[in-house]
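There is one chain below, alone, in structure tokens, taken in the form predicted on its own.
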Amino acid sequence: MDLEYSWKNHLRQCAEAGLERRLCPLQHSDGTHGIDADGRRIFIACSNDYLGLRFHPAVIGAGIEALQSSGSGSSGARAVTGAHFFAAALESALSALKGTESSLLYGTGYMGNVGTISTIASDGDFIFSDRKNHASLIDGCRLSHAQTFTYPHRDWQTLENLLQKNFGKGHRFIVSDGVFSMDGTIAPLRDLLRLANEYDAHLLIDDAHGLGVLGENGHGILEHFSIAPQGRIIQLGTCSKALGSFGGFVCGTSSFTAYLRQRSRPFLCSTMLPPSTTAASAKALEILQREKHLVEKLKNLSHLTKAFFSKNSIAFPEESVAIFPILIGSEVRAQKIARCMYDRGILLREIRYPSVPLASARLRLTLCASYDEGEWLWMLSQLHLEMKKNGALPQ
């Protein structure tokens, strides 16, 4: 079959059943809000920013501050050209926040779930993935070309029927997310440690989207559930959403990540991070721990969020802290609401397969620290309306 005829043909497949995926042009102006091609101004409801630093005046003076001291690339792979002093004083503060004796650097979240999973698992041993995993702790798990079990989400039980068939055969290796980006749920991280311990498992959690909303001070799902740090087990990260900035980290061992420097393919054969986006990564971590009412007004909107669900009858997941996924079901009807929405100011995409299973279509709501309540209040009661004249509350 021709492949362009095959390529046009899947696209008006899309296009029928309402999963065509269409990018909106929208240039950010502040940290809840954009301008659209049409020089609207849009309030933005579904940003990873939990925060708000990607616009802190100090985390972007410390990136034009690298930016014209060491220009706008690093030139090369970190093992070939070496890396700014940003780059290992970011890690030194990631290890020390994540109480772990190292980290590395990766280009993205995505690339470091990859580059750690298929470097660390191989053929012989055996990976248990929750089933909601995100697709980069999945790609990992392929390409390591480990045995790899899939338990249905949060079910511990199950996980530990699988440890047991599976124990004494190889390397054992437990993958979660620590907040599940499309649900808003968070990993049983007490029940994972104990299987992993009486198991002889490692234990990987992807905490991208609990660092900086997650625990007293935002430090994480290790804090949230009050466990310290231990060689079993790794946590992976991102500076892309709550601080603001861009790139992925993993912290371990020293042996570990030392490990990572000389057989992960993500970290070698890729270009590293520039010297100005190191810089503001280690600037809004150091903000993260100084202004720690940024993390108290997160919470704060979040259960304003969930009282005013609660008094509409929108279900949301009873712990979620800064995602908030309003389930849908039908991808048209999520899709007609996520564009009335725009239409009234806001933006708020739908979201659905292949991100989700089809027929699971829902808008993925996050709260920013920057939100204004009366304004976050204002966008709730838009999105209560345009639900109830779509017929998408109970009756």
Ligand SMILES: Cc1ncc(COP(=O)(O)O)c(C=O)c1O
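So that the term is clear: the rigid core is the largest set of C-alpha atoms that superpose within 1.5 Å between two forms. Remember, it's a predicted structure, so these values are computed and weren't measured experimentally. Positions refer to the first chain, counted from 1. First, how it differs from the form predicted in complex with the ligand.
Relative to the superposed core, residue 17 shifts its CA atom by 2 Å or more between the two forms.
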The other form holds:
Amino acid sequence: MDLEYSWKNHLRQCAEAGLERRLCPLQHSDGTHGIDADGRRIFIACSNDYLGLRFHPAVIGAGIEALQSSGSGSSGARAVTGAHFFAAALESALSALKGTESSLLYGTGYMGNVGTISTIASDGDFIFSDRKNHASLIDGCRLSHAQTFTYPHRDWQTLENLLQKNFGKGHRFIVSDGVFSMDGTIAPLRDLLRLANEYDAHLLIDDAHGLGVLGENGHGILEHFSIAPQGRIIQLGTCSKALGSFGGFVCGTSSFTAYLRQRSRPFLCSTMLPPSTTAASAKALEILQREKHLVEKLKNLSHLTKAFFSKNSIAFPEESVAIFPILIGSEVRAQKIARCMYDRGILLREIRYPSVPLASARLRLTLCASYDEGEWLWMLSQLHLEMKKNGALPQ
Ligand SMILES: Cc1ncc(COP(=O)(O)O)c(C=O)c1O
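Starting from the form predicted on its own above, please write out the structure of the form predicted in complex with the ligand.
Every chain and every other molecule in the complex is listed next, the one we just looked at coming first.
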């Protein structure tokens, strides 16, 4: 079949089913609000900027200063011309916060996950991956050529069976999201670490949604579980969420990051992040540690949200902190509610196949420390109304 024809056919089918994906370009945004093409002020209820650092004056200031002193791009891969002072400073700050010997930056969190797994695991090795892991972890497993087993979501007993059956051959890697991006659930890290120790495996934990959110100080999933960093644990992450910036990172032992510097293709063969971006991320990291009220505010909003959901019989994962998926099921219904919310001036996108399995479409609310509590509660009440109106809750 002609390829152009098949693309058009697919798009027509999506349009007929009412499932066309429309992007919503905002002309201007201050983090919690944006102005749309019709000049309407839109409340943003689904950003990953958990601490509102994207518009923090000091973060913007650090970015501008680096832009002026070092230019708009980094001009090459790190191993060629892209080795800037700002990147090295950010790596030191990240490993200090994560309690590891070393860290290494990648262009994005996606590249960091793919780059790490595909470099340290290979043919003859075994990967054990949670069924709900992020696409970047899944793609890393695929590219590694290691034999990959998926275990049911957070089911460490099944994981243990798989480890038992594959003990004594090759290297073993347990790979899991820390906070699962589409569900808000948290990995059973203590059990995963116990199994990693028992079965001599490395534990790769993606803390993309944990940094700035989990733990008393927002240091992430290890702090949340009071687990000390150790050589067996590799911490993956991104600056694109709570740090309000951009770029991925991995933290572990010095020999681990040195090995990646020698062998990891997304590190070696892609242009380094711009200095303005790494400088902004480093400043955001500093603020996360200094302005402790931001993490507290996020947690207060989280309690408020849970209380609202409980009162209105809306189901949510108990352990959620900043991600609240509202399971709708039907793709069409989820999209309808999202469109009605937009008509009310609220941006809340539906998440649907292929990001999640078919018939498990959801609305994914995310919290931001910059929200005004009153406005957040207003948004929740509008959502409640639309859910009732569209048959997602009893009238
Ligand atoms: C769990 C998880 N890991 C990794 C990533 C990728 O991070 P980045 O956006 O920096 O590529 C995401 C982002 O969407 C994510 O949700």
